[in-house]
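Here we start with a single chain on its own, the form predicted alone, put down as C-alpha cells.
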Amino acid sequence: MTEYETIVTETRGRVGWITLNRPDALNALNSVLMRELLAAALAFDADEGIGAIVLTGSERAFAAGADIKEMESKSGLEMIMSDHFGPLARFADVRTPVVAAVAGYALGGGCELAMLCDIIIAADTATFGQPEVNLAVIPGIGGTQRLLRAVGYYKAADLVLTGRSLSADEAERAGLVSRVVPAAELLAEAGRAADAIAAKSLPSVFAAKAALDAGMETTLAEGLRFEKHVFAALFDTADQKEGMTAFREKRAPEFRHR
C-alpha cells in the first residue's frame, strides 16, 4: 500500500477507503492533499477488485475548506497557470462511485469536494456551506455550478451570496445530501452503501454513473438517447446474462465484471 502524507487509504473487501488526514488544519485542501487524493482515487479506479470508494475525514471536519494560507499570496495568473484545483477536477472523472461520509465541517472546498462524490451521507453533526464571499472571492471548485444543480437557484444564491451554513438536516431537506445518520453510525452506514454498490456488476455501475453524469450536463432528449444506447450495450455483457438468469432461477448472481 502506498504511503501518503495527507491521507490514509485501506481496502475493505471490494471497497477502497480514503481518509483525509490533516487534523491540525481541519483537513484543509492543500496542493499535496489534492494530488494524493487524486492518486489514491485513480489507483482504486484502475483496480477491478474495487467496486466503490468511501471518502471521509474526521469527526471534527470532513474538510474545512481550501488551504487559505497556501493561496492568499497567489496571483490570478499563478492560480491559472498552476491549475491549482486541477486534481479535484480530475477526481470528478473517476468512474468508480464515490460515497462521501461527512462529519463536522464541510465548508467551501470541503462542501465542493463532497459534491464531487456520487452519494453524500452526512452525520447529524455535519455543517455545509460556501462561505467564500466572506473572503472576497467565490467558490472555485465548482460550488456555484454543482450547488445550483443540487438545490436550485434560490437556495444556492442564499448560501453563496450570504455565506451562511446549513445543518445536516437542512442540507438533506434542500437535496444536498443523500441521507443523514447519527454520527456514531456514519462510517458503518457509508460502508454498507459502498458494499451494496460494490456487490453489483462493475460495467453496469460504471454505465449507471456515466448516465447520471450525462443527465446533469445535457438536455432531457440527449440524456434519454445516451441512456438508451448504454442500456442496450449492457446486453452484450456476461454479467447481464448472469443477472437475469439468476433472477429467473431465484438465486444470487455471481458477477464476473465482464
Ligand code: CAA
Second form
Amino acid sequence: MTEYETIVTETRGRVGWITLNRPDALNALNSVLMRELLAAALAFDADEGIGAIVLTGSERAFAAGADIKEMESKSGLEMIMSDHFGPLARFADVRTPVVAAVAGYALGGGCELAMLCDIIIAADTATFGQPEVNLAVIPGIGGTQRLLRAVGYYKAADLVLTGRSLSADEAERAGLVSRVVPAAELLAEAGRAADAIAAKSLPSVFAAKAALDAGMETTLAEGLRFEKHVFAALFDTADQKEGMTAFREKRAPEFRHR
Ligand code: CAA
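Next block: the form predicted in complex with this ligand, after the form predicted alone:
Zooming out: every chain and molecule, the one shown earlier first.
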C-alpha cells in the first residue's frame, strides 16, 4: 500500500478506506492532501476488487476547510493558474461510490468535500457550514452550487451569507446528511453502508452513480433519457442475468462484476 504524508489508506474486504490525517491543522485541505486524496481515490477506483470507498477524518474534524494559511498570500492569478482545487474537482469524477463518515468540523472546503461524496453519514458531533464569508471570500469547491441543490436556496443562502453552522441533526433535516448516528457508531455504520454497496454488481453501481450525477446536472427529460439507456445497457451484463435468476431461484446472487 502506498505511503502518504497527509492521509492513511487501508483496504477492508471490497472497501477502500481513506482517512484524512493532518491532526494539527484539523485536516485542513492543503495542496499535498488534495493531491494525495485524489491519487488514493483513483487507485481504489481502478481496482475491480474495490466496490466502495469510505472517506473519514478524525473525531474532532472531518476537515475544517481549505488550508487558509496556504492560500492567504496567493493572488487570484496564482489560484487560477495552479488550479488550486483541481484535484477535488477530479475526485468528484471517481466512479466508485464514496461514503463520507463525518465527525466534528466539516466546514468550508470540509463541508464541500463531504458533498463530493455520495452518502454522508454524520456523527451526532458533526458540524457543517460554509464560513468562507468570514474570510472575505466565498465557497470555492462547489459550496454555492452543490449545497444549493442539496438543501434549496433559502437554507443554502442562510449558511453561505451568514457563515453560520448546522448541527448534525439540523443538517439531516435540511437534506445535507444521509444518516446521523452516535459518534461511537460512526465508522461501523459507514463500513456497513460501504459493505452493502460493495456487495452489489460493480457495473450497476457505477451506472447508478453516473445516473444520479447526471440528474444533478441536467434537465428531467435529459436525465430520464440517460437513465433509460444506462438501464438497458445493464441487461448485457452477466450479473443482470445472475441477479434475476437468483431472485427466481430464491437464492443469493453471486456477482462477478461482469
Ligand atoms: N486552515 C488552516 N489551518 C486551520 C484551519 C484551516 N481551515 N482550521 C483550523 N486550522 C488550524 C488552526 O490554525 C490551529 O493551528 P495552530 O495550532 O497552529 O494555531 C489548529 O488547526 C487548531 O485549530 P483551532 O486552534 O482554531 O481550534 P479550535 O477548536 O479553537 O477551533 C475551528 C476550531 C472553529 C474549526 C477553527 O479552527 C476555525 O474556525 N477554522 C477555520 C474554519 C474555516 O474558516 N474554514 C473555511 C476555510 S476557507 C475554505 O474552505 C475555502 C473554500 O471553500 C474552498
